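Given next, in structure tokens, is a single chain: the form predicted alone.
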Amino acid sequence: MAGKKRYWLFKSEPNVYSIQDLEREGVTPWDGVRNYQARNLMRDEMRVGDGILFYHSRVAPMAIVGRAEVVAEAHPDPTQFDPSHPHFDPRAHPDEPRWYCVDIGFVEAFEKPLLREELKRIPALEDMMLLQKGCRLSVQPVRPKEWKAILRLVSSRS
């Protein structure tokens, strides 16, 4: 698939890093991700370019709130050398790193938050990764038409 623009879901829970917290720094590392799967597709999948909703998660109201596009493909996530950090990963070396991130950059955060109730409701997105029972995954691929359905509600509510 090079070249051609793929759509991506990241969840954070707010108080941990929240799409303000982008909006203020504009670009950052996705780092800390200790799942071999999100790991794997950070790695493997993501080009500069790619969208993403971003999603604020293990808060009342769960919703997408906003949206960043990878403005850096997989490097390893320094995280995992550095002993005082919580993230670190005593097997990971330089040499041989066990964990990836990409850097994101802030787009836009939406001016009404899309409740995950909310997008149940919609027929487009049935299948959504983000909407199926036990699916926790905390980067995880959005289908294009999941992706002009949620940018076509967003619009449709400004």
Given for the second form:
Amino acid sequence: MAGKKRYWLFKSEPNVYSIQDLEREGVTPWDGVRNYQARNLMRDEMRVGDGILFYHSRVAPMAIVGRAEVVAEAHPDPTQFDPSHPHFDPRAHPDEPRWYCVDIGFVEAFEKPLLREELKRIPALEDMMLLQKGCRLSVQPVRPKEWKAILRLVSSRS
DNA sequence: GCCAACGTTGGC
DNA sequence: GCCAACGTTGGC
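I've shown you the form predicted alone. Could you give me the structure of the form predicted in complex with the DNA?
Okay, now the whole complex, with that chain kicking things off.
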């Protein structure tokens, strides 16, 4: 039996990979993640069909800019084996991969991005991981009530 | 650009 | 296995 649908938030610097890039490509492997906590979430927790909020970080204005979904479960991140790639990891071997990634598919780009500044003012999002001080996790879980609050906000503005 | 918060590495 | 040094992330 399939598990219950879960929700996630993926951070990305738009100069590196933006929601427009995802819209153009349709599907992309979320490679290059080199953090064990994020890897474990992708490898062990994510299932096809899970919802993803796409967040633009380190840019003004920082915002949730769209929605994606998990379209393929975790597989070894190919960039770890490629010596010419910036994310090459000499400690990884094909028979014992160290890093994994899921594939994500574009769902929608929000007409009006939800700015970090306004998210901070929404009571239902008070405990959201994204908004906690010092949270650097680039792939993180989102609670169902947070997902609902955010989608409600999106539909109320379009 | 700054720097606090955090994760990883490596000497012991 | 501790922990200081180092590197990185990412909000501001």
